[in-house]
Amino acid sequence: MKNRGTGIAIGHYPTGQNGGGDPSQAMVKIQPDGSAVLTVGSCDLGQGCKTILAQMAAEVLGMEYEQVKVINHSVDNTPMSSGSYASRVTYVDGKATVEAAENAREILFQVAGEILEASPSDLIIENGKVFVKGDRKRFKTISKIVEVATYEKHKQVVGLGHFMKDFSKPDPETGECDPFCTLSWGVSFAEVEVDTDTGEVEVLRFVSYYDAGKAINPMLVEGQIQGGSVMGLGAALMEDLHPYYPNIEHQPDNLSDYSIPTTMDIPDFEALIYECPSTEGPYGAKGIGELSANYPSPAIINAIHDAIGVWLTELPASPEKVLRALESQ
């Protein structure tokens, strides 16, 4: 017999290292051709941080995203970064990137002010040009300003940025502290079908709805949610590094024996983005990487319980475990 059930899981996840103290730095150099080079230390694991950080720098500098080149391939030649973990790169490296771009823009405005005979505070930057506020006819291109800075003013238009959330020690009496950069929220919903004769579980429908603060690049955020949800599905139903734990015998030692979801295992799926901007995050952004993988598994387990009335307390929910749970009932 096949029984259907639905389950839901909800929770939150911090952005950045617990307690603070995980710095990132960035450097932005504006080139004489009007482009920019952003140098950061965080690596791109497939989450798209090079795209996101380039977008942020381009926004500050009034240029197109394609005009920003991101360099992060060697820690020998890049500024400090604590690393790509703790769902921190968009927030922490983003803050450092924005500061570096703003710093470079200040130098650009200083030189532009001399050329345009205007105060730097009266300048704005848009579409690759620096304008005098209220007079769109008075402008110079970014490339021309950097050319003057390089060949006449003997200046490099280079900005530096740094961000680290200060350590937050708990109050010895109340335990109160401020340990995270920000918190993201998420919810997963699963509909499953359980075969009570074989113990097999099939996920029929899956919905994930996550708070990205501000989705700097909605397509990449949706991809994060999709990827995390598939990882959660694998953890819930397939992946088992120690099937007879604590005995390590029969441990899979190759990718043929270690099962993970394939495209054939992906159910009807929806990835939804909710935006509750962070008050301190770059353009309101929050971290969403690990969050997206946390709630699919409990949602699926809750759905199995709804379908057959028993709780499974160990992952993955293999057919053997489902049948044993039914027998114990």
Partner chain sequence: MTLKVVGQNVLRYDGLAHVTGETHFADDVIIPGTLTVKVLRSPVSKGKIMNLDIRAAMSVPGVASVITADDVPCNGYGHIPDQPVLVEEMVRYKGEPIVAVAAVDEDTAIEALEKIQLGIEEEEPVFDHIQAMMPDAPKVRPEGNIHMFGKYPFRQVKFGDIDAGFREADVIIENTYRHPSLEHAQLEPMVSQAVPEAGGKLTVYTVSQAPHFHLEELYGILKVKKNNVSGKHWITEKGSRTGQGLEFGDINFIGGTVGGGFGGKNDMHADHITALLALKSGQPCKWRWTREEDLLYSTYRGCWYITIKDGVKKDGRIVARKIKTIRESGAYASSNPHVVEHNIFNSTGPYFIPNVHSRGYCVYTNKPPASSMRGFGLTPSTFATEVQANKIASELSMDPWEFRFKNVYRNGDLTSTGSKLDSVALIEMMQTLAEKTGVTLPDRLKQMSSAKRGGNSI
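If you superpose the two forms and keep the largest set of C-alpha atoms that fall within 1.5 Å, you have the rigid core. All values derive from a computational prediction rather than experimental measurement. Residue numbers count along the first chain shown, from 1. Only residues modelled in both forms are compared. First, how it differs from the form predicted in complex with its partner chain.
With a cut-off of 2 Å and the rigid core superposed, Y245 has a Cα displacement that falls short of the cut-off between the two forms. With the core held fixed between the two forms, T141 has its Cα displaced by under 2 Å.
Superposed on the core, the two forms barely differ at S259: its CA moves less than 2 Å between the two forms. After superposition on the rigid core, a single segment of 3 or more consecutive residues displaced by 2 Å or more at every C-alpha between the two forms is found, at 167-179.
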The other form holds:
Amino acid sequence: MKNRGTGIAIGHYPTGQNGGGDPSQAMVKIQPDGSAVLTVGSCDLGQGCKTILAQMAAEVLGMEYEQVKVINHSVDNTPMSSGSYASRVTYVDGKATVEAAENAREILFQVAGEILEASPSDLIIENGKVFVKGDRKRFKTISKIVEVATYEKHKQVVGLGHFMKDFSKPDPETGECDPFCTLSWGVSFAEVEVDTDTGEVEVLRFVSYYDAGKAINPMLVEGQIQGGSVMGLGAALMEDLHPYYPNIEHQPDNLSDYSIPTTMDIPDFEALIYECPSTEGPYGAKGIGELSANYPSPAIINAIHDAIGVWLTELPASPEKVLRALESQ
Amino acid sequence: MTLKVVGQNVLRYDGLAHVTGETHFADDVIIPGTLTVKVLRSPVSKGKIMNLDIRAAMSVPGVASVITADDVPCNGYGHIPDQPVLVEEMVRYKGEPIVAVAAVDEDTAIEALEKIQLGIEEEEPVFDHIQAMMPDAPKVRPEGNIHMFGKYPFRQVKFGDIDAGFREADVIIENTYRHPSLEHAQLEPMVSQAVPEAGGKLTVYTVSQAPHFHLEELYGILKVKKNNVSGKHWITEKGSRTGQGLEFGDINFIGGTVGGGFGGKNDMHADHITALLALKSGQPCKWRWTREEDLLYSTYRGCWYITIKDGVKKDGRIVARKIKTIRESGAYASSNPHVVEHNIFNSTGPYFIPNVHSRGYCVYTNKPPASSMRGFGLTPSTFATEVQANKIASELSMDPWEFRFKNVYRNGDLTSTGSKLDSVALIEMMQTLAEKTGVTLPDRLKQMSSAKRGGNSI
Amino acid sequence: MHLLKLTVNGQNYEITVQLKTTLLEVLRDKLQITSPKAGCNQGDCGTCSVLVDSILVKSCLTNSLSVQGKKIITVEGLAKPGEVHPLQQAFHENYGAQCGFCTPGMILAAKALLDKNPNPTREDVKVGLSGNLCRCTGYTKIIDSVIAASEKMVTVTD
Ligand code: FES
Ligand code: FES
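Could the form predicted in complex with its partner chain be given as well, to go with the form predicted alone?
And the full complex, kicking off with our chain again.
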């Protein structure tokens, strides 16, 4: 018999290294042609940090996205970054990048202010030019300002940025501490069909709705949600590194035995983005990389209960576990 | 101010390079004359090395360099650091590296490994982390199997008055959940290539997710930087001269483009060994883990047991929660203590619970070190708390949506670690999710919001 | 040592190989064509996929001598020099690549599919790509990319 059921799971995810103390730094240099180079120490694992950090720098500098180059490949030549983990890069490197770009912009404003005979606070930057507010005719191109800065004013148009949430030491008795930058939120819905003869569970529909604070690049956020959801689906239904736990015999040593989801295992994943801006994050952004992997398991287990009335308290919900649970009902 | 670039779907910065095959990952850097690295791993899960003779391996034609623990200036790394680069004396997990060989090709390297004489006196291992907590369990490490968080063998959170909370409760619901160990299965396996440069310098091509940290760890191993191994008496500083004379800045890590990580590349897996071999042989050395090695011996999400005991009012409010979570760490600390803290600090799930007592244990076993994986300490706790939420609802014959609306965090709530929350949106998100999935919520839930709770905090 | 003649991306090569050398080793180590990746060397992941006389094969399991005289295509040679193939463009525009490690193999699997079935449904695409793993994207945007490419390619040839 095939029974259908639905389930939900919700939760939160902290942005940044647990307990803080994880710095990231950034450097923005304005080039003679008016473009920019952003140097950061974090890695692009596919999440797209080069893209979104370039977007933030471009936003501050009134440039096109295509005008920002990103360098992140060499430890010697990049400022410190704790690394790409803990859903931290958008927020922590993002804040460092925005600060670096603002500092570079500040130098442009100083030099432009001297050329245009205006106070730096009266200037705005847009489309590769610095304008005097309210007077579209009084402007200098960024490349001209860099030229003047370099050859006349003895100035380097480089901005530095740093962000770190201070390390918060937990109280050994109460655990009291301030362990995260901000929290993002997630809610998920699963619909499953359980075959009570074979124990197989098929996920028919999965809807994920996650809070990115501000989606710097919505398609990349969607990509994180979909990718995490499928990873979570694998954890819910098929993955176990030590299937004969605690023994390590017959541990899977290839990707057939340790099976991760293929195109054939997935329903269409609906990824929805919510934006509840963080108070301190860059443009309100929050970390999105990890939380998406957390909800499929409980949502699917809850849906299985709705379908066939048994609770599984161990993952994965393999056909064997489902059948055993049905038997002992 | 309107945003022009932020919020736009600009195309991926490295997208065109990815689709045309121009992106170079660490393994795609091909340098002529690079030696192939292979590593002799322990065949047993626990034991003492009685004899180790590498002479025959060294004399295989085509072998450039063979290193053991004796070649490691300070043989400890990792977050704590407590993990030997190469086994000194005690083997703590099956697959632990003992000898590394660099040779002209893979066949020669494998032949050399086969010529190594290794005698291990096997000891009884412990694999089950619950069993490992028993006083008479075999010891994974000399100081005991339970990780010490300062003076306590656990990290704990105490919030409110747990006893009063349970007294107030109408129903007590207690369950244990088990989350199995999982592998990242990122498609790019571990690989590292270390290339000697002019003037005794070294470039390492890495797959690291945290290259700045890993370079510092390597400097610690090479004693360029102080390596804080005090108290870890199984880690020795034998005075090896490998890398002597190197200074900060003489080694560079090249990376930043990683073929998937998911937390699996937060720990150094190969860079230390290729660096030592390249320094010793003076030739470029590349170590590519096989997929088999990656699945069997790389870091993974350790197994968890989570016991939740909830005191609940008939109206659905959770008024007390006691949690005990036990995380398998494998043989070394790696990031496991942090994973446990992350779990414990967030053990209420997304719910405001006025009285909480949670304890998390991190337990060593004779398995490869577990470590970070996407979701960190919250993956198992989300699984446990969210299934628990449905179990409570079902016990109270309450709708699982309604149960969640009653308990979720609102703006101004305190977490169990004492942080005051803002930018909370769960109620609004659940309302939209219900709409999108065709679930009709009663009006009283539709009218709720994440706004601060009035007067009394519940 | 054995002599192997093959054409890769339109260029002819003559090299010597051992009996056990795989096609993946020839491409990566001998010819330095690095878009085919060694994700597993066990035939499970598809990151090593290439086209041999237009047929999709896993090059890690393919003995190099078995492709004697054949034409191999990798993503480096999918488009004419200086151009981008519609499939590559579609993967780029639809965010079908995250880390990019599976991408070359995925694109070639998609090419083999569209050669046979220029108008696939989402279900067809799933079947066509089922031998290629991706751990990053969750596949949705990969499938979107292939569908988008098929629509473009049909209009182009119309
Ligand atoms: S490398 Fe050939 S299938 Fe994985
Ligand atoms: S994009 Fe990373 S494996 Fe597919």
